[in-house]
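Consider the single chain below, provided in C-alpha cells and representing the form predicted on its own.
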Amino acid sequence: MTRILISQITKLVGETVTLMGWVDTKRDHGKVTFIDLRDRSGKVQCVAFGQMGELTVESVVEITGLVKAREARNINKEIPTGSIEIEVTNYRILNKAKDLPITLDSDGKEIGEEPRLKFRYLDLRRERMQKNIRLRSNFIQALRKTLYAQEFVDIETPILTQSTKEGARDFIVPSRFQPGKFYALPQSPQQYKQLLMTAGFERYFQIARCIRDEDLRADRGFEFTQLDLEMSFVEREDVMNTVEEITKIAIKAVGGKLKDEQFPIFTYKQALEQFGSDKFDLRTDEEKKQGVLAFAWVIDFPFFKQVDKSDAAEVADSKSGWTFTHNPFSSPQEKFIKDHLEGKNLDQILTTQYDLVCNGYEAGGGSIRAHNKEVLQATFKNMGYSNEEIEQSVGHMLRAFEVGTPPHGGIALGLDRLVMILAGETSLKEVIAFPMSSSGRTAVMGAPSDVEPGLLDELGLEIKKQKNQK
C-alpha cells in the first residue's frame, strides 16, 4: 500500500488514491455523507454514497477513492484542494473517536487552561497549534543551518549537574548511589559551555533545555528552551554581530517581518531614561498590527546591585548585601577591572553584558565572560564569599582557568519567547507542545505527584510535613 498525502492529490484527478487521516468535519445527508479528511499536509472533501454514516469527528480512517474535479459552482477557494473531492469507494476505521472532552472547532482560547492541558494531545490538533509548533521547528532548523554554516559545533551538555549560584533556585535530584547527596538540574549550560572554550572548540552551540525553580508567569516557566552559544577570541561587538546575523536570517526564513535591518543599540541608562525599562517596544501602533518584530540591543549594565530583600533567590545568593545583575561569570568592562579586583565602587562597575530585546520582551542575554581565576574569584568575594565557599561552588572553573582558557563570550536566546512573538501569541504555552500549567503542574501526566514509599526508602528520603500542611 502506498499512502498519498492530501497535498499531492490536486495533480491526480481521475486516479484512485488511498488517504489516511482524521475526520475533521462530518455532514450526514442520509444517503450521502460528506467528510473533510485531514492529514499533516491539508484537508480535502470526501463524499460517500450509502456509507460512512457511522464515522465520528476526529476518528482516524483510511479512505480509498477516485479523485474528481468539482463543478465550478462548488469550488472552495479557501483551501488548496478546493477544486477537487474524493468519491469514496472503500474505507476502513483505524481508530474510532468517542465524544471529545474538549471542542476543536475554534482556536481554543475560550477554553480554560486546565482542560486544554489535560487533553493536550487533542488541543494540539487545532490548526493554530499545529501552525505554532511547526513554526517553532522551522525557526530552530533555520538557526541550526546558519550556525553550521559558520562552523559552530553542536554539543550537548549534562542534565544532572552540581548546584551552583546562577540567579534562581535549583531543582535537585537525590542520588541513589550516594545517599544524602544531590544533583541539580541545569539552570543553563553556562559553566559547561565556558569549559568547552577551555577545551578548544572555539564555536559551540546547543538547543538547550534549562530548568529553574522560579515564579511562573505568561512568558516564563520552570522549563524553557534556549539557543545557547559561545565563541572564543571575541569581543562584545563580535558576538552581537554574529547573533544579529543569525537571528535576522532565521526570522526571514519563517516569514517574519523586521523593523530594522540593523538593530539599534541603547545603553542601560538610555533605556531607562527613554523608556523607563530595559525591555521596551520600538514599534508603532501600525507595526504592532502588522506583526513586525523590533529588535534592539541594550549594553553597559551595572555588574552589581544591592540585594532585594523580598527576593529569596537574591538573598540566598549574597552574603555581603551585593549580588550580580545578570551573570556571575561575566567579566567587568576593562576600565573597571581594577575596582572589581579590589572590591571598590561596586555600584559603579559596568559589565560586558548585552541583552537583546524584542517587542517589549527580553529575547536573549549574554556577555564576555571572566576567563581568568582572579576575576571570577573577585565576583564572589564582592558578594561576600570566603575562599573556601568559592572553591566549593566554582573551584572546577578556577582550575580550568589555570590551563589556558581563551577570552570568550556568548549568549542565550530564549526560543520559547522568540517563537511566541513570531506567532503573535501572548503566552509561552501556545508555542510549547506540553507546557506546565500556571500552578506548575505538567500537561497530561499531572506531576508533581506522590511516589511509592519504597522509592523514598531506597533513596534514604523522608517527607516532612510543612507547618501549613494538613
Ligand code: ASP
Second form
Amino acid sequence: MTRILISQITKLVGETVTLMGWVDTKRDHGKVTFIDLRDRSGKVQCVAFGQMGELTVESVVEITGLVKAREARNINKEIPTGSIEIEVTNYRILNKAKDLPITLDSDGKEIGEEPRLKFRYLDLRRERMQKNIRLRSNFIQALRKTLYAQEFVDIETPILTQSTKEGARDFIVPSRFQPGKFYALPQSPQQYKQLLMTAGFERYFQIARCIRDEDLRADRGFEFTQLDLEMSFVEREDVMNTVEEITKIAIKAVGGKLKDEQFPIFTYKQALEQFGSDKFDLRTDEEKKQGVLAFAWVIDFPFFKQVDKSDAAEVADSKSGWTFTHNPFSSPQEKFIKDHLEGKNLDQILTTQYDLVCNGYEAGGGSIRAHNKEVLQATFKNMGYSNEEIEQSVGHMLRAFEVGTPPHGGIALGLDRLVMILAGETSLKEVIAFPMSSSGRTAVMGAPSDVEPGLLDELGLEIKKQKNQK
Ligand code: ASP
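Structure of the form predicted together with this ligand, given the form predicted on its own:
Expanding to the full complex; the earlier chain stays at the top.
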C-alpha cells in the first residue's frame, strides 16, 4: 500500500489511490455518504455508495478509491481539490473517534481555556491552530537558515544548572545524589552563552527554553522560548544591525509585512517623553488592520534602579537597595565606567542595553557585556554584595574573565511573542503547542502533582503542611 497525500491527487484523475487521514465532516444521504477527508496537506471530498455510514467525525481512516473529475456544476472553487472527488471502493477504520469533548469546527475562541488545554491534542487539530504552529516552525526555520548562513553555531546549554539572574525567581530541582542540594532551571542561557564567547566560538545561537517563576498573568506561563544569541568582538551597533537583518529576513520569509525597512532608534528618555512607555506601538490604525509589524529599538536605559519592595525577586537580588534594570552582566556605556567602578552616581549610569519593541510589545533585549572582571565585580558591589557574596554568585564568571574573554554582546528575542504578532493573535497560548494554564497547570497532564512519599525520602525532603491545608 502506498499512501498518497491529498495535495497530490488532483493530477491523478482516473487512477485509484490510497489516502489516510481524519474524517473532517460527514454528510449522510441514506444510500450516499460524503465525507471530507483531511490530512496534513489538505482536504478532499470522498463519496461512498452504501457504505461508510458508520464513520464518525475525527476518526482516522484509510480510504482507497478512484479519483474522479467532478461535473462542472459541482466544482468547488474554494478548495484546491474542488475539481475532483474520490469514489470510495474500500476503507478501513484505523482509529474510531467517539463523541468529541470539544468542537473543532470553529476557531475555538468561544471554548474555555480549561477544556481547550485538557484536550489540547484535539484543539490543535483546528485549522487556526495548525496554521499557527506551522507558522512558528517556518519562522524558526527561517531564523536558523539565516543564522547558519552568517556563521552562527547552534549550541545547547544545560537545563539543570545554577541560578542565572534575570530578575525572576528560580525554579529549583532537588538532587538525589546530594540530598539537600538543588539545581536551578535556567532563567536564560545568559552565563553559558558568555562562557561560549570565552571558549572562542565567536557567534553562538540557540532556540532556548527559559524558565522563570514569575507571578502568573492571564497570558504568561513559567516557560518561554527565545532566540538567544551572542557575538564576540562587537559593539552595540554591530549586534543591533545583525539582529535587525536576521529578523527582517525571517519575518519576510513567512510573509510578514514590515512598517520600516530600517528600524527607528529611540532613547529610553525619548520613548518615555513621546509615548509614555518604552513599549510603544508605531502603527497607524490602517497598518494595524493590515497586520503590519512596526519594530523599533530603544537604547540608553539606566543601568540601576531602586528596588521595588513589592517585587520579591528584586528584593532578593539586591542588598543595597539598588538593583539592575535589565541584566547584571551588561557593561555600562564607556563614559560611565569610571563612576560604575567607583560606585558613584548610580542613578546616572547608562547601560549598553538595547530593547527591540514591536507593535507595543517588548520583542527582545540584549546588551554589550562586561568582559573584564572589575566591571562585573563593581555591578554586584553596587548592588551591595560583599566580596564573598560576589565570589559565590559569579565567581565562575570572574575566573573566565581572567583567561582571555573577548569583548562580546548579544540579545534574546522572544519567539512566542513574535510568532503571536505574526499570526495576528493576541495571546501567547495560541502559538504554543502545550502552553500552561492561567493557574500554572500544564496542558493535558495537569502538573504540578503529588509525588510518591518514597521519592521524597530518596531526595531527603519532607513536605511541611501549608497553613490552610487539611
Ligand atoms: N539574557 C537576556 C534575557 O534572557 C537577554 C540577553 O541579554 O541576551 O532576557
